[in-house]
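Given next, in structure tokens, is a single chain: the form predicted alone.
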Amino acid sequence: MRLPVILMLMVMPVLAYAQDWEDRRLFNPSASGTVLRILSSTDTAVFAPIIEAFVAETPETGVEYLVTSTAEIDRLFRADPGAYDVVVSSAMDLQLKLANDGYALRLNDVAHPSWAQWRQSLFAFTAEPAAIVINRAAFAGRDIPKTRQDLIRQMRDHPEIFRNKIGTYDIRKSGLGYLFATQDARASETYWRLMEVMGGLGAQLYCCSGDMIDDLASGRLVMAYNVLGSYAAARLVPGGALETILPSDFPITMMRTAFVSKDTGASGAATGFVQHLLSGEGGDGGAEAPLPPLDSASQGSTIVLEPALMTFLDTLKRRRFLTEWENAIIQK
């Protein structure tokens, strides 16, 4: 049985003390029925319109929305899968592994394209590219790079512009960053040359896209690599400081996914929320960064929900990949 809302509110301070959430918010606190606990990597400002549309349709349901990193989601959920009802993450590989390990509830009554779901238990609902984001002022009078090779040439020709002003994910800590890195490396050896050049210029490492974009806007960075495209798009204004580049050599697009916990105590409401996600309702209703719809996916560049996606989660393969990455990007 789910906790009543009043009791839930009493328990929430204890939960907050136990876990240092990036953000935590209760939607529809006056709800008389179930309080869904949603564990997510998506910023509240981005996701709030989707939740608000859902609780408007189901006023008896409340939602506790808990935001943390993709890697932390995997750790927390595996430790206590009954504590959360729905899991939303941009780290497709970690999500697929959770579903494949039996943590996700099979939803037989949910209709969804075969290429955007896994065994009726994991469902994609957005398509979001990995982008290069630049501060335009740093590229004044020079060509904007369109490919990774263009970017490598620019960094080698003008090291004084880029030194200590390049940002990218710390893939040891970011599940999404690790996903993008492994997919880049699978696509082309150019990725490793790019990492070596960035490492030689003192690349700064980040946990998340939002922090990279903040530092680009302030001028602390001149370029950020593999930023989540939807977050960058939210900060773009005509004639503004930032510009997004989708590399034309081998574009990478991830799909944000969601599943219902197999151990949920509120399967009906949780399933209803996933169905709401897949319907697309509320996804662009005033969100600070509307999430790109699934139908914007290009089949050729989109990471596929398939067993091969879990290859680099193997302990030995992950260790080797991280060692090679550290040797390239952390140069002393």
Given for the second form:
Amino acid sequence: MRLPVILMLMVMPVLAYAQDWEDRRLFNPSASGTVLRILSSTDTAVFAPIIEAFVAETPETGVEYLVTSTAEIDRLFRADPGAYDVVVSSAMDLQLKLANDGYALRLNDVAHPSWAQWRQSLFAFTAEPAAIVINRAAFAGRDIPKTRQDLIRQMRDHPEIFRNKIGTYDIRKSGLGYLFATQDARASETYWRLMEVMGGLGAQLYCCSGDMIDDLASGRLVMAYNVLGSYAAARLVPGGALETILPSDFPITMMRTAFVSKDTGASGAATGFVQHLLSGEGGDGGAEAPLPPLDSASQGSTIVLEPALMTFLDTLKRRRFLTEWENAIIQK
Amino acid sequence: MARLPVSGSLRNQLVVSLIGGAALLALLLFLVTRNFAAQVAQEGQDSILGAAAASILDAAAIHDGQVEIDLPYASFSMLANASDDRVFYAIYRDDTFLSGYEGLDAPANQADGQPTFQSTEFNGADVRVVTDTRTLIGADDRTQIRIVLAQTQDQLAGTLERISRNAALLGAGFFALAALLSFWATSTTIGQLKTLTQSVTRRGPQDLSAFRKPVPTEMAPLVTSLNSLMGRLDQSLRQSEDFIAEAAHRVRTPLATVRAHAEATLQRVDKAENRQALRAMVRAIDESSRAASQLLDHAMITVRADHLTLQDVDLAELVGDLVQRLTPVADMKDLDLAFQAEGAVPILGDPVQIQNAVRNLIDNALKYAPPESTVEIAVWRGPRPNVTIQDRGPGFPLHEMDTLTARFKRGRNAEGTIGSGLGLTIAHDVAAAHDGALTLENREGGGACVCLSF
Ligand SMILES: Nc1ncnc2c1ncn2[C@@H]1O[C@H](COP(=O)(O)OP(=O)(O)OP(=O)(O)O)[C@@H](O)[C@H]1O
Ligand SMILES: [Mg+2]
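Let's see the other form, the form predicted in complex with its partner chain, since the form predicted alone is already up.
Then the entire complex follows, led off by the chain already shown.
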């Protein structure tokens, strides 16, 4: 009984050291001052212009940008909050829970509209709608679905087109997927019918938006549900192969959020970085796929930053939701 | 007049006690308002917490012995507020932790649906905790679900701060108003005293009549005793004046009788030594008589100095009368009285006293001037109305001039003349009682010059 525990303890630091990052990049390696460690779920390609603009402004600061999944961010950060200075994630619920649990530093000097921040410690800086992305070729000669109902009808009418060619998040692995799914389910029962139909057609499950968009582009998928449209922006040139649909029945918009770790050793630089994020500088300059800025007009469809986001993180609730979801989408 | 010893100030006492009271009341008002508002605010938070806890318990169900709690999104949603208060919760089944925040626990000591509230600390923050329970009845067992729901109190603290500020403003406003009112009340009260003081001060020196103007009830006893004091004063003053007049009469009459007897006896006695003794006796009687009458005059001016019967008098006329009356006396001494006046010289004074003073001065001139000389008496109008009496006698002894006005003080040159040393004292006191002055000078070419000015 004891040996495995000891073995685990010995291996753990090695594991921590050998953390598998999806991506890891050092900006401004010649910086003389602090090096900010930013834990993020956003692809480096999307985020790089923002960081480059930041280090250009403050040449003494370096940035180590660490990319991993939202769920992994939550786990890593809780294990060692002092190891990271800023946390950026698309999983609003996990971010809010971290802030609620006291992991986020209060930045009283940062001015931000109240609907886009929580407790002056968690700050939203993008508004990104969940989209249905289709491969236009597959819908040739047919109406492009505008709502979830349309989509259900089309999948029922033409199962042969969709079978094994539709994708969505594996919400057991993806924090953002789980957030979109729970907000969908909260908004309408339609979600469950959609999942059942998709399950019946052998839906493919993905960890990330990027992979889904790749498969859409290559033709392996004809439709992906609840994808981050912003990620596909580069391939969404007018007249291109892909088309993004924002369902008109009930759109759902996520806000990417950032906070400064309460245990940061560089609160000044970290606060500066958050302020830079909120200013929107570098957000669109030169990026292939710019992050959509906050937009107070779309507030109605935006997921509200409030403690209620923790509801679906409750163990019992999550277990129940996942069971229901599995029952719907993984049909044996 | 000597300064009255003063102990404290009524106005200050009043102001201090009124303002102190107002401050105390304001503080009380502040505390009560704030406490009450704090209680109401806390009740507000409690009722939301209670409702949220109830909605969570509502979502609990038991299926085949398995507890399911479909946490409603609205439960936490209703706890959202402008201050973004943090929320913690824990769900227990028969005291076994099910989900939420481990370590958050508080006992529920009441029946189902009866939330218990308490303030405590969790996760480094002050929180308000509600605990509520619900008993689920399954197919063949009962189980108790307990929800512990906590929320930080930032919003409440903000509300409290706002309330405190408003309550403080209210208290300060109340205090300011009360202070103003107390100043007003004090000055009105003290004003009554001032009015009385003024009407006492403004009175004429002879006015010892009672105060008749209405005064506040509280001041009535003071005014009554003041009136009775003045009554007694008036009476005793009158008594002492009567006594002096009586005494003068009583002393002088028998002395006159004794002198008459002595003179008569002198006519009948032939023996030189007896005549000598009798003459000494007459002289002693004259001294006593003079002393008695001077003493009485002096006593009169002393008693009346503070309340002269002031009236408009013509100084020229007054002195003229006196000169006329004294002319026979001067004639007896072969002295000439020359009177001169600048027309009428009106002054405000006590004619009896002024005559007394001037008579004493003329007396002196008659007494100390050599026969066959002239005594010049003049009344001038300005710069201050004055009377001067000049003679050609020996003048005042130089080194004694400063002290001659003192009581019973006589000069060296007065040896052998009858006198008491009170004449100049009386003249000086009369001058002082009229805010005037008596000046003594020696004339060039010999003689005294006395000036009584008003
Ligand atoms: N006209 C004067 N010439 C010279 N000496 C004077 C004259 N008047 C007063 N004196 C001196 O001043 C003294 C004080 O005068 P005062 O009138 O007070 O007393 P008195 O004349 O001696 O007594 P009485 O009280 O009877 O008048 C006198 O004793 C005298 O020495
Ligand atoms: Mg005299």
